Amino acid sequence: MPMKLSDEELGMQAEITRRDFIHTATLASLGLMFSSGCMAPEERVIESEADRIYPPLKTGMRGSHPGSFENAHALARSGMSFEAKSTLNEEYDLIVVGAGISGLTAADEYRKRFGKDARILLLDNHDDFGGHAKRNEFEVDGQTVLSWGGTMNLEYLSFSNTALEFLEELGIDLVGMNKQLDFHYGGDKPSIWFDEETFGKNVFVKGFSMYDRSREPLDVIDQFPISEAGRESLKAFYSSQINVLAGMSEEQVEEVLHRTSYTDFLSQYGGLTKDAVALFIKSMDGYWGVQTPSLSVSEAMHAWLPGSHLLGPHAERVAPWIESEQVAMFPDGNASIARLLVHALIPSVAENVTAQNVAAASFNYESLDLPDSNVRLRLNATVVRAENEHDGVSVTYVHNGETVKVAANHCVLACYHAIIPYLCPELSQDQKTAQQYQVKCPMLLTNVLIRDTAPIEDLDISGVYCPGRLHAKVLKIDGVNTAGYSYSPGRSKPVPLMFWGMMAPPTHDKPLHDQLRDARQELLAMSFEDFEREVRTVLHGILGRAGFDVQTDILAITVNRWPHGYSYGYMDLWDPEWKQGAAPHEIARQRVGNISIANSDAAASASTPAAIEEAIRAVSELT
């Protein structure tokens, strides 16, 4: 089966549902600016007016979508000055910058501490709330089909009491949801696809996982299109029982586990050839937010990568994180948590919403920003300044091309740290430096709705690892029937496929922060057509052998692009051991006057419980 197809053969001109043609390379440029803000040119085709007021149904470029980042880039990259043309005649007790889970939690916590009548304004630069907890929704023959476009897992065994109590107050039964869950990230029927463009051959290998050395027989490795020496080194690696740390001192063991990259370990201690090691480089894409050359042995093996069988009695020190085995999951990911919070803050947005039906509830976005509501959520509003004034704060933001100012008693910045120095010039240089240290890891989630499950069932697979492609994994999304949602795809029913991964940095021969910045630029430079061409190529290569027609069997594509994705967590190979109170995130989150700082960056942890905990802390500082 030839890999390189023309755009016409790939169906690039085919009609797909609510397709948005958006040229992000043009949008990312800062050439079109106005004194009242930076207006983004758009070229879109939107099927119905309903798409304009119900963002989860939008396909095309989502996540950091056009219109959500241009003003921030103008502020931070070009030093553009935004002067308010007017001051709103609105009075608030609290303004929250960012309506992700942390910002919504801050608003909820503020009302608990300051009273239900507190006037609160939430501002978010996106056209939907939830931040990385992004809901992707498709409509098929009148039925809703859900997937997630960002944060998804609730690994509750590792949650603090604070986070557990907060989720319990929302009515979320984590243990009960876990019992309902029948989704395994493609682990029950794994496969690997070697594409012709990368490996010289189009080879599809079923029944083997790079993560699990217990799978037999190992002679399936003979199908891998790498060198014979590479195949033999892989078989020897998976079957070996040698303790490579035998005779080492404790200091030497620590050096191997925490100061050696996983890829170096595979070559130096695992005996893998260069082309065999390369197969593991993308294996943590989407999970960690960085690739395996940047992970220590301990970090990689904690995340289920193989090699602990070479460590003898030290293997228990790198045992996989047990909390990963017990997760709760909503069918739209943690977007359901954001929806529960929005409903708690603005009850008129939906009727009779509980944790048991939230995924299926209908939300009215026109109710988010009503003048007579104590809590208002204003979307498409990019904050460009937050400063202490008199006994309160003033916040300047750009909304619909107009720059305006609004005042409040308090402000919580629930946005990522690296933008805060540009929003708050009054911060000390030490605090600004600490905030800019926390460079977020780019992430990417693309959902593709295909006509039915027939080719997947005929191949008898549930997930595919793609070591040579942009997205590291392709997973069938089903088995998440919780929170009032139920959908079972079949041979005659559409199914969403999730393409999961990250943008690889152009080179790993740089400090990690520079790698992440380079990867972000690569991600922002890609157009929707680039992503569409990629997923069509991959689906042709994998499913084409089972009769999948890439021109007619793709119904919709939603790209969730997150240039500022996972919060930066300190890593063995790149960060010192900070003294208590001296770590960048601890300095970065310090309150300044009536402005406090939330977001998961404030915990240096890319997790939902961190976002919740930091919001609660930030509000407590305001008391």
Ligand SMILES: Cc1cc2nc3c(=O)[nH]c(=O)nc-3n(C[C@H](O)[C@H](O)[C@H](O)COP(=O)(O)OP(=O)(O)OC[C@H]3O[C@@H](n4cnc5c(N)ncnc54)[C@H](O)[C@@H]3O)c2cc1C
Given for the second form:
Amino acid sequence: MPMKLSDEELGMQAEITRRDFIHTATLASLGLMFSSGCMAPEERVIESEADRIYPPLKTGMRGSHPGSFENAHALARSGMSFEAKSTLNEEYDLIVVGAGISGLTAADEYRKRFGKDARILLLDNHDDFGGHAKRNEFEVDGQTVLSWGGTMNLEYLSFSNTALEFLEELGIDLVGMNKQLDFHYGGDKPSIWFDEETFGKNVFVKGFSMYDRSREPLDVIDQFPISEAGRESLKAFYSSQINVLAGMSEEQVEEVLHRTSYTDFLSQYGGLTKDAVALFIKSMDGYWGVQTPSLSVSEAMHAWLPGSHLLGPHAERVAPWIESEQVAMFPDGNASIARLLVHALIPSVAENVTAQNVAAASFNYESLDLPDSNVRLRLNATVVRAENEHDGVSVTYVHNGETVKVAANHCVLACYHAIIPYLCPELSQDQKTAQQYQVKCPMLLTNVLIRDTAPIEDLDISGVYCPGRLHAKVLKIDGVNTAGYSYSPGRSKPVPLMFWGMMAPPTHDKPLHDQLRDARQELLAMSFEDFEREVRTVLHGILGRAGFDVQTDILAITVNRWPHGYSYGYMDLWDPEWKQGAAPHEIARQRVGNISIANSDAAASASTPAAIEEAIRAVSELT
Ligand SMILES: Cc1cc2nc3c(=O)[nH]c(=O)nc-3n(C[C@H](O)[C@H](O)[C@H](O)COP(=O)(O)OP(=O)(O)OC[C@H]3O[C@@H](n4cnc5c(N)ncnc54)[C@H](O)[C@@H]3O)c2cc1C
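Could the form predicted in complex with the ligand be shown next, to go alongside the form predicted alone?
Time for the whole complex; same chain goes first.
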């Protein structure tokens, strides 16, 4: 099967819901029309009315979608100044910047502390609420098919009491949801696809996972299209029982576990050849926000990568994180938590919503910003300034091309920390420097709805690792029938496939923060067509052998692009050990007057409980 297909052979011209939907009016207001007055070719499709009022159904470029980030970049990168032409005649107790899980939690917590009548305005630069908690929805023959575009796992064994109580108050039964779950991240029927462009040969290997050395006979490795020496080194690595740390002092063991990169360990201690090591480089894409050359041995092995069998009695120091194995999930990921919060804040948005039916509930976005509601949620609104005034705060934002100012008693900044220095010039230089230490990891999650589950069933796979491709993992989304949603893909029925990964840095030989910035630029520079061509190529390569027709069998593509993805958490190979109170996130999140600071960045932890806890802390600081 020839790999490099032309755009025509790939079906790039096929009519699917796939373009970057964007409102002409919005583009014009942002000054983004081409000088001719035309739109860029990929932006010519105008959204339907249904898309406009119900963003989860939008396909094409989502996440950081066109229209969401330009004003913030103009402020932070080009130093553009935005002057408010008017002050809104609206009065608020609290303004929340960012309507992700942290911002929504902050609004909820504020009402608990300051009373249900508190008037609250939430502002977010996206056309949907939830931030990374992004719902992707498809409609197939009148039936709703769900997937997630960002945060999805609730690894509840590691949650603090604060987070557990908060979720319980929303009515969420984490243990019950875990019992209902039958989704295994492709681990139950794994496979690997070696693509011809990278490996010179198109090879599909079933029944082998790079993680688990106990699963299958090692002779499967004979099929891998790498050097003979590489294959032998892999087999020797997986089957070795040598304790490579034998005779080392505690200091030397620490050096290996915490100061050696996983890929160096594989070659120096695991005996792998260069081409065998390369197979592991993308193996953590999606789970960690960085690749294995940037992870320590300990970090990689805690996350199930193999090698602990070479550590003798020290293996238990890198035992896999159990809490990550015990998860609860909603079918739209943690977007259901965002929906529950929005419903608690603005009850008219949906009727009779509970944690048991929230995924299936229909939400009316026209109720989000009604003048007579105590809580208003304003989308497509980018905040460009937040300032303490003598008796409260003022917040300036851009909405529909207009810059306006609005006043309140308090403000919670639940947005990314890296933008805060540009929003709040009054902060100390130390605090600004600490906020800019937070360089988020660029992430990528693309959902592709295919016409028929049959090719996946015929191949008998549930997930594919693609060591040479942009998205390292392709997973069948099935078995998350929780919160009122039930969908069983089967023969002749569509199924969403999740293409999951991170943006690889162009090079690994730079400081990590620079690698992340470079990767972000690459991600932002990619057009929807780039992603479309990629997923079509991969689906042809993997499923073509089972009768999948790439020209006709793709129904919809939704790219969730997150240049500001995971919050940066400190890493063994890159960060010093800060004294308590001196770590960047602890300095970055300090309250300034009537402005307090939330977001998962405030915990330097890419996690939903962190977003919740930091919101509760931020509100507790407001007096
Ligand atoms: C792809 C992906 C997968 C993830 N998976 C998981 C997972 O499985 N489990 C888990 O626990 N965590 C996961 N995370 C981590 C996730 O970030 C957190 O779980 C949590 O959702 C973060 O919430 P937040 O409100 O702090 O930030 P965000 O969700 O980023 O919300 C902040 C909001 O503020 C907005 N904003 C920024 N600047 C401005 C401005 N100037 N004006 C107005 N609005 C602004 C942003 O656009 C955004 O909408 C994942 C993250 C990503 C990207």
